[in-house]
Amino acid sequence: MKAFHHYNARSIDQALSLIKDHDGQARFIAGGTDLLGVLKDDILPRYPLAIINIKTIPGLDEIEEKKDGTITIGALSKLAHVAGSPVIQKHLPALVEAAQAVATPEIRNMGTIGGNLCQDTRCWYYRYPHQMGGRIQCFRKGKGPCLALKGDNRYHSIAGGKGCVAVCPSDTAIALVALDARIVIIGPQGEREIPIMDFYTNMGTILKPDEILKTIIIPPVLAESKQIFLKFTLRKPIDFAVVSVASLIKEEDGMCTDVRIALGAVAPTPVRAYSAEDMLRGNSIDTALAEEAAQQAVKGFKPLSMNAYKIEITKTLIKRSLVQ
């Protein structure tokens, strides 16, 4: 790694002031489980002159249940803390499962939920270490085509991607999409609150270099709702998802009154299976209907040369999430 200045910010205002002082050549760091790898591999267009630690800002790691049932999660909450929180365990089991699915205990004890949402893509062309034969340019780095389109794309998108077909790597994002979460971002222009689906673009997130992900807001979830997060990996620990699915189902008298299905690792952003949801509402969910919904969810998907197998995995996980 190259040398850089390190600052411990004591407030959001101080963090924003420090990043402004370095004129675009500084980065925020929380748990650092993603950023340190990015720095070691030297994949950024400009190596930062300063790293600003925001873990030292008090109050950004709190989990709270409001009187109306809304749950807020500070973006600096460790993944292990999220998974072990009594509030989260009581109301948001899908998020517990997603947080527990991330990497290893060591990573979950260090990494934050905000960092998991903001992490950079894991595409092996994009992540190729600069020190191992020189920098590999690609569309995401601002120069050249997406190398995965004609190369090894076995873990890449099966549902689109303009310019870049790397998939969204976050597990917690998929659960939070199914939970209809919103996020609060703070920067020099103040705070803004957006649906988590709007946080992601084909090229990553909308978070600007001088902005901080502050809070995750989850609306009240009915106690009788059923939630689940499923993730397929080649190895149980460590691996990023080949495909993941999160679903939330509300039923009355055996009939589905509402449902949200979120798909992960199938596209550059989280994907809502809206057509499958429409098929399920107003019906009693059984194995046959779950299979039909799974088929409907992947209609229009366009796999690449080496990843058509992900279609079958996606359908299987959707079915399992609905019948379990």
Given for the second form:
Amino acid sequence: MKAFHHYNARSIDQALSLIKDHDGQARFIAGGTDLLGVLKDDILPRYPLAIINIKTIPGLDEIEEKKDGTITIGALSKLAHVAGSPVIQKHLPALVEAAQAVATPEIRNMGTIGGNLCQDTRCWYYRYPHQMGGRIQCFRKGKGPCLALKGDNRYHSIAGGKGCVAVCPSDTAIALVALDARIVIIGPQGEREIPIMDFYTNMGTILKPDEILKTIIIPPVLAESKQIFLKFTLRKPIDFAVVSVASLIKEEDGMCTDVRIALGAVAPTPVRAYSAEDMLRGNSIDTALAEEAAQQAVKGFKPLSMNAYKIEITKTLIKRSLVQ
Amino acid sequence: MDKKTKQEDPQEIEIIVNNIPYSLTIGIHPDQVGPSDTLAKTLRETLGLTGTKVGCDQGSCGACTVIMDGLPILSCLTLTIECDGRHITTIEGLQEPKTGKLDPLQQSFIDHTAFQCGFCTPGMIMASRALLDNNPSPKTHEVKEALSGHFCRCISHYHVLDAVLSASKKGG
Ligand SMILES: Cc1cc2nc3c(=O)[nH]c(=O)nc-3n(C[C@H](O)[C@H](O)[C@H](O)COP(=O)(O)OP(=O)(O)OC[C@H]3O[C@@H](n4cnc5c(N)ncnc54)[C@H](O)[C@@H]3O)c2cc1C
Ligand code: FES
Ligand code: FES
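The form predicted in complex with its partner chain is what I want next, because the block you gave corresponds to the form predicted alone; please supply it.
Next comes the full complex, and the chain you just saw is listed first.
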């Protein structure tokens, strides 16, 4: 790995002032499980001059349950800690499943939930190691077209993309979308809170280089709702999702009164299957309706070369998440 | 610039490896630790503890696993400069220092021929050691889960499973 300066930030203010000092040429590091891979392979258009450790800022790794049932998770909480937390296990089983589905036990001991939400894409053209036969340029690296469009798209988007068709790799993001989470961002202009759906863009996230993801807020979950997170991969551990689905369903007297379905690894951002949700609300969910809703969810999806199979997997996971 | 130098990390860190404290200075000389050095590099190249292996250097094979403060972690994705004050156990730390007697888990790997080339073995053993320290009688699926991030190119996984189960309390 090429050299960089390293700082342990002791407070948010210090982290923000350090990043300002480096004029956009520095990066925050949390668990490092994604960032160090990116740095080793020299992917970034500009290699950072400095790395600022935010794990050393006290108080950013706490999980709390508020009186009204709201749960807050500090962005620096390790994935293993999130999956093992009694509060999360009690109220947010979909998030437990998603956190547990990430990578391997060792990586979950190191990687944070904030880093999981902010991680860089895993497109194999974008992530191609610079040191292996020279740099592969692409749209996301700021030079030339997206190579996936004319290449091998096994793991790319089935729901379009502007300029780049790499998918959002985060598992926890998908569960958090189904849980209607909000996230708190802090930067030089102060703090702001946004719905997690607004966090993601075609090219990654709205996070500016000088901003820190501070907290994840999960509003009280609908009483007696059912949560589920399903992830399809070739190997169970290590692999990123080919497709993932998180859903939250509330039924009263056999009737679906509310539902949220989130799709992962099908597009550059997490996707909410709004029109499928509309079909389910007010009806009793049986196999036939689940089938129809799954069909509706992928309506308008356009596979690229070699990835039509992902549409079938998406439909199957949606059905499984609705009726088991 | 003054402000920056003031805030930069201490120029010396201490890591405790296999119960031996090492003071390391941060710098660019061969006996120093660079700010971008991984723990795997420091263990192998600065401290000469080459028992820890580096396979993929990207987090996907588990070969570089060491135990840090009781938990298995990947030394290839850990910056040494962030390990100040940490307790690290590597494969070299398992045998009885005075008698040279192997850890029961190491012996069990030998007894079950749980390797061929042996490259993945230190990582497998460290992850299994951490598992047995926290859960002395794991079920088969728990051993599989704990080792799910470990890749063996020689396909010794089944023998590894037998070795770990037999070294666990239940297996005797
Ligand atoms: C072999 C392997 C397999 C993997 N499999 C999966 C998988 O199946 N599913 C999945 O979801 N992920 C997977 N990952 C990715 C891994 O989960 C994430 O890398 C991890 O959660 C990232 O967390 P981190 O704390 O290590 O992030 P880091 O590597 O420290 O950071 C990642 C990025 O986010 C930024 N960042 C981190 N935290 C913050 C913050 N609080 N505020 C602002 N910016 C921040 C950093 O600057 C950096 O750009 C895998 C990784 C590896 C190496
Ligand atoms: S060398 Fe660290 S996981 Fe492969
Ligand atoms: S014994 Fe050769 S890699 Fe496992």
